[in-house]
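Starting off, we have a lone chain in the form predicted on its own, written out as structure tokens.
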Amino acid sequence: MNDDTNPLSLPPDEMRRLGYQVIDQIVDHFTNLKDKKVLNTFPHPEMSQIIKPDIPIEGQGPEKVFQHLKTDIFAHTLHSDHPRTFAFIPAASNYISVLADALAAGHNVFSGHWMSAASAAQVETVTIDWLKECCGFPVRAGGIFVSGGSTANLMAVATAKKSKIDNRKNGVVYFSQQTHSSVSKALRILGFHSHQMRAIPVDDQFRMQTDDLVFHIQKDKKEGREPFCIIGNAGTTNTGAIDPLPVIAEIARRFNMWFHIDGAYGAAAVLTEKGKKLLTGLELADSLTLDPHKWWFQPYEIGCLLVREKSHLKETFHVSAEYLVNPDDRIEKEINYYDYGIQLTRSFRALKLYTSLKVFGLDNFKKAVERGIEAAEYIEQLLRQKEGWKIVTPAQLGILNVVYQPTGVGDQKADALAKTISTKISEEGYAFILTTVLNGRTVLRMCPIHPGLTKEEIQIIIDQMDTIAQSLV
């Protein structure tokens, strides 16, 4: 050490320059949103062209790199924050999380520590209680925010084994043919095998048939084996079901089981009264499953594990470690939150949506969400009125599934207009519309929740869906 020189610094009005352009560009993003095509992704040979893999030795100054940034690889994304976006789940943002956002980077905060970072901590409790009372859990319940739905779930299976079966090998977990493929996953990384999971048939409503839940617990218990979870869906990645989580909370109870939902997405219509209705039972699971980077308007990544017994985190998740003071040995209400999941490094993912929802109060949030409600139902009415449209699934929690077969359309012909729709309309660059698969059949899925679609681009869209549809015909 020659001198007292940082090589990764820079002066302050520098940095305050920079800092000004990036907000802009942030500002830019989203004021212009509307006008920017949807999906703007290149194959690999392109994209290898445009990002090169060689690693830089001497710097190229901020100029150059961060005009970059906006030209090369921001412009070549899908925008999953864009109003037309109705693939997968969109994830709209705000502008205030986005703040948020940047002030816990810049802050450079710790939050896997009370003592490295009370206030963190605190915000997390807080921000935690706050869904916890959205979701009618009791005041016992615990929770933490983790990076999304798939960890919140591998945690959730982590937790039930811990509690229900400890280290014993022989358990099983069920869950129905609609449920998140990250469950699989998570069931794989934990360990289980195939003939551990139990993929329960669905109802014409693509809800899990809770006579055939029954029937597979008794024959596994007969046959020596453990059933100790259950995985209900609060609105599935297909078509928005809802499983009949209050019948499914009476079986896990009858069998002393663990009740896990996974509501990623779906548990925020809980904001809602409709919502509200449709999700009874929510409030009755041993564990829940929800992304705020989802329904909850926030940037990724932020997902959400709520639990029942709090203690049932720290019992499953402590590790004791030397050089690390447990403030929460000493004091109950001084959380380490390295404690209670996976990381022990953590990010202040809180803080965006405390910001939030501060800033915009929670009847705003429910505002937003019954907008992304009624799109479904407003699609859902418009198809209805054009001939040759069927609706495959009706709009329930903002997914509606619909497909185009006039009279004398077979369905392999009408599987095949159902993917050339889709590619036409993303090509097109108006709107995102994905694929997928129902009781065999290719059908066009719509998730039409930004809360910043209007009615009129709806109906541009669904013109534009028709017109394709009749030209192909």
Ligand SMILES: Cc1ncc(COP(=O)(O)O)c(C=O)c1O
Given for the second form:
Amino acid sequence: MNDDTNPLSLPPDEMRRLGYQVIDQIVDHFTNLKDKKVLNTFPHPEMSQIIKPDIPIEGQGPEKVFQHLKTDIFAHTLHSDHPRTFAFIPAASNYISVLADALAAGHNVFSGHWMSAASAAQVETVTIDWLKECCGFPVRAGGIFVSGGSTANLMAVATAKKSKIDNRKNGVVYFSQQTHSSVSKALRILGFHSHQMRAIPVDDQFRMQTDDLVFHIQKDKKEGREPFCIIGNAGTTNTGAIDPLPVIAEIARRFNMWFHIDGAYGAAAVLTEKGKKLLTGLELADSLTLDPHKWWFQPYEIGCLLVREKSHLKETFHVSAEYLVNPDDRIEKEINYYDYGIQLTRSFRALKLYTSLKVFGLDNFKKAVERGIEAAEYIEQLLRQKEGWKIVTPAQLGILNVVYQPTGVGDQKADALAKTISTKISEEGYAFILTTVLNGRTVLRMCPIHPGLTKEEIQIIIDQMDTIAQSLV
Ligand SMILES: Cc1ncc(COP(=O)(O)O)c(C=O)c1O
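Now that the form predicted on its own has been shown, please provide the structure of the form predicted together with this ligand.
Everything in the complex follows now, all chains and molecules, and the chain you saw is the first one.
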């Protein structure tokens, strides 16, 4: 080894210049987003011409590469943070969290270990405590930040299994037919087979039918299986439906089962008066998935799992290793987060939520969530006044589903219309709306939860939808 300079370093002035350039680009993104097309996707042949597979043996220098990022990479994505993205779960981010994320990456904080970053562990604990308080969880509860809702759901089932059953072969898990696909994926990863998963039917409002739930639990018990976990929804992805959480909590208690709630989408509504009432029972869960990169306005990736008894996480995820000796291991409050989850090396995810909550305050988060709930209600109100439009599921927790079906148009034709309207809207690029399927019918699903969306924009979108729909019939 000789003493040449680090081949991966840059002089400070160059670092600053590039940094300012990047910040300018991000600020432009935040301020000019509304003028941009929402969906900017490209077919593979063209994309493979722009982003080439050759390994860059020799560096091309930052100027060229950063220009490539700007014009080729960031110009060809869906703006899931666009105020007029109504598809999937839109991901309105916020600038403060982006800066906090940059700081966390810049300092490359290792968030696995108290010894490595006591401050990061304390920030995570405090931020988890805030979420616990918002959701009505007891002081003894704990939690951890993870990559997203899928990982949180996976960890919840792993924790339920560890806590409730010895033998995975006999265990059965129950959830409604409207439950997010990440739950069955989690079960599959954990080695459960389809005969150990019970998708319980839903009522006409897409909520779990608890009579069916009890029926299946009793039947499985009689047949020698071990029902050990029920998963309820606090806001389904399709319709925003909330399962009857207090009833499910009582059933879980009666049968000594773990009660997990998937609140990845909807739990944030607990910040609002309306949402708090709708989400009664959230506080009864043994574990709860939240997803700050959804309705808590954080940039990807940050999900969260809360557990009623913190010790359950440690019992599930702690593994000893001689190289992980920590002098403070026995001090309960000095948490090593790697003992509470899957990752050993972890980024400092908590920082963005912590910082944005401190900068804006919980009241402003509450107002931002309220805007999404009201936007969906406003869309419903406008569409009810337009001829031919039917509300399939009314605005609930910021989601509604609609079809265009004027008199004389059959179901099949209306299904096809929903698809065509979605495609045409997306092609025009002012808004992005996709379809889903409910009770076998294709419907337009709208999730208008970006707090920057205005009434005027909503009116334009509704007029656009109506014009397209009429032109098709
Ligand atoms: C209700 C629900 N649960 C879980 C998930 C999975 O979360 P993630 O995409 O953060 O992994 C989603 C994602 O949309 C969701 O809507």
